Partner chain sequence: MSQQAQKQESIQDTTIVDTDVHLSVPAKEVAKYTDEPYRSHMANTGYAPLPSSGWDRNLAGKIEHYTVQSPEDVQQRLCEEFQIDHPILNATSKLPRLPQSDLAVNLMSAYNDLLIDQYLDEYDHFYGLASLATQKPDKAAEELDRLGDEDQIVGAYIATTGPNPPLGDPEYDILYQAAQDNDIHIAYHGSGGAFMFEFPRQNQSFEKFIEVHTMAHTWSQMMTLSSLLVHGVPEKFPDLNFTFLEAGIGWIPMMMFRLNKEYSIRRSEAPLLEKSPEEYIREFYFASQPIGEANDPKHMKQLIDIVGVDSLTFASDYPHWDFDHPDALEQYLSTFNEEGRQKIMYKNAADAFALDL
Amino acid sequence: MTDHIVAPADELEEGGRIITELNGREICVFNIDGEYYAYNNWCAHQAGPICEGNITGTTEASFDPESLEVSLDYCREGEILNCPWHGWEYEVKSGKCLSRQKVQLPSYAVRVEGEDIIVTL
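Hey, can I get that sequence as one chain, in the form predicted on its own?
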């Protein structure tokens, strides 16, 4: 395991991201609510550049068996990373795919040490 300095922490604002190359891999670091998350820039679907996608919410459905009505609600704004190629959705804080239970973005340990963001590969 090797530590890599990605950037000074003050260069990555809340809600922002930095995509960089470390050891031949594109790695993205997100700053979400002051916490840092690092993932491969690789979608499990067709290897699209997941980290270049928008951070949005998602639509959840519910079904009322008594009325037989289905309702759709837009929720979780700012928590979902969308692949720009085909729209696969992942939780930005965990890397878990919303549509496939066993799919998760490859992630890396990330921390701030001194003034720098450090990713461990």
Contents of the next structure:
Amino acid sequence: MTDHIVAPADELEEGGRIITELNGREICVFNIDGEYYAYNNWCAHQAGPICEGNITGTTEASFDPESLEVSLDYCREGEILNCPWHGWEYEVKSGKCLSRQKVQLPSYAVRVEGEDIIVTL
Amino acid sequence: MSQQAQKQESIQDTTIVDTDVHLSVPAKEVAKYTDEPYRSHMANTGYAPLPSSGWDRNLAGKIEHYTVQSPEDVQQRLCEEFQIDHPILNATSKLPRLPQSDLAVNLMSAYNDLLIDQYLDEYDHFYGLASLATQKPDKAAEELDRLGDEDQIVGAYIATTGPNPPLGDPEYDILYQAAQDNDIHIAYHGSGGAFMFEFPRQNQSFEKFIEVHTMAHTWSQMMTLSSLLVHGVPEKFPDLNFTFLEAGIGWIPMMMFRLNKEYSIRRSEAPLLEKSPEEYIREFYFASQPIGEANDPKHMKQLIDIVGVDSLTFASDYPHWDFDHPDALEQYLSTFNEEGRQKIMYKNAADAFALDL
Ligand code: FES
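Starting from the form predicted on its own, produce the coordinates for the form predicted together with the partner chain.
Below is the entire complex, every chain and molecule, led by the chain shown above.
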């Protein structure tokens, strides 16, 4: 396990991301609401550049068996990372894929030390 | 080199032919190759000059909208990033659905001229499919005669969602004859965008594009394949090869076995056939994309096995939103020997389109 300095913390604003190459791998660090998350830029579907995708919300639905009503809810704005190649949805904070229960983006420990964002590979 | 390009060591040494690459030609660009009054028609129509179904392919911005608008786009993004050695380009799916047949005929030559002028003349390792307007089969035949000497035009692209009557009808024999005479093989391609013309209930009854898109290509290809066999097209034009693009391969076993059964009972309705439907279908070629995603990968391998190592070709369908990277197919080929893998990644395509590789 080695620590790598990715960038000075003040270069990564809330809502932003930095993609960099560490040990021959493309790694992305996101700043979501002041918390940092680091993933490989490599989608579990067909290896597309997952971390370059848009961050959006998504649509969820619930069914009420009493009234037989389905309610649609566009929710979780800012929490869903979408692969730019074919739109697989992942939770940006956990790396969990919404459509495939067993799929999860591999993540890395990331912390701020002094002025710098540090990722441990 | 990106991470995506680096990781494909297994396919780096394999020649790859991509049988389905789409250009994204802006209307004003193709207009330059049309004659009047079509040029002004294309320039002056306030709405999009060519009809569209209006479905949101890109999921409200979740999926990136990629386009191919220059030969460099093909070279960099497919040939370099995806390790495709020979992309086979097509320029439009829209011709057979246009209600105005004289416009469709003029656009047919325009798209084909654009393809040759802007793409095939730029890179020797690109090939192209001539787009055909099916409304006037005699005009399509003339177009094939006109393009017969173009070495890089290796096939005719016929959109299967839209043509009326279905494509086995004897009305099209003149087109198939010209294709055979000019050694231009046939590629059929369905489309989600035209499915509303074929099957109006899609826009009346389906609410979501996932429903339309799951059905459109396969439905159109099934209709085409049935029509070809019942009218005996492969018997009438024995030197023509037929390739089916963009419907994946899951529908093929169903058609083989179901048509076998029907034919055994109703042979007298398809009297030109001299062998079982399955035998004809095994002489056709099928592109892999969109590759199915079985929960158990073993089932995809079995499916590929049924379709056969002599019939499958690779296609990416780039730049459309459901394109496949070559690895998406390669991952299922580990059980084949080197010869089998080569057939699927390029030799079958070379046979299907008589490519000089
Ligand atoms: S590669 Fe990410 S969704 Fe296909």
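Numbering follows the first chain given and starts at 1. By rigid core we mean the largest C-alpha set that fits within 1.5 Å across both forms. Being a predicted model, the structure only gives us computed values, none of them experimental.
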Exceeds or equals 2 Å, Cα of Glu35 between the two forms, core fit: no
Core-aligned CA displacement of Gly78 at least 2 Å between the two forms: no
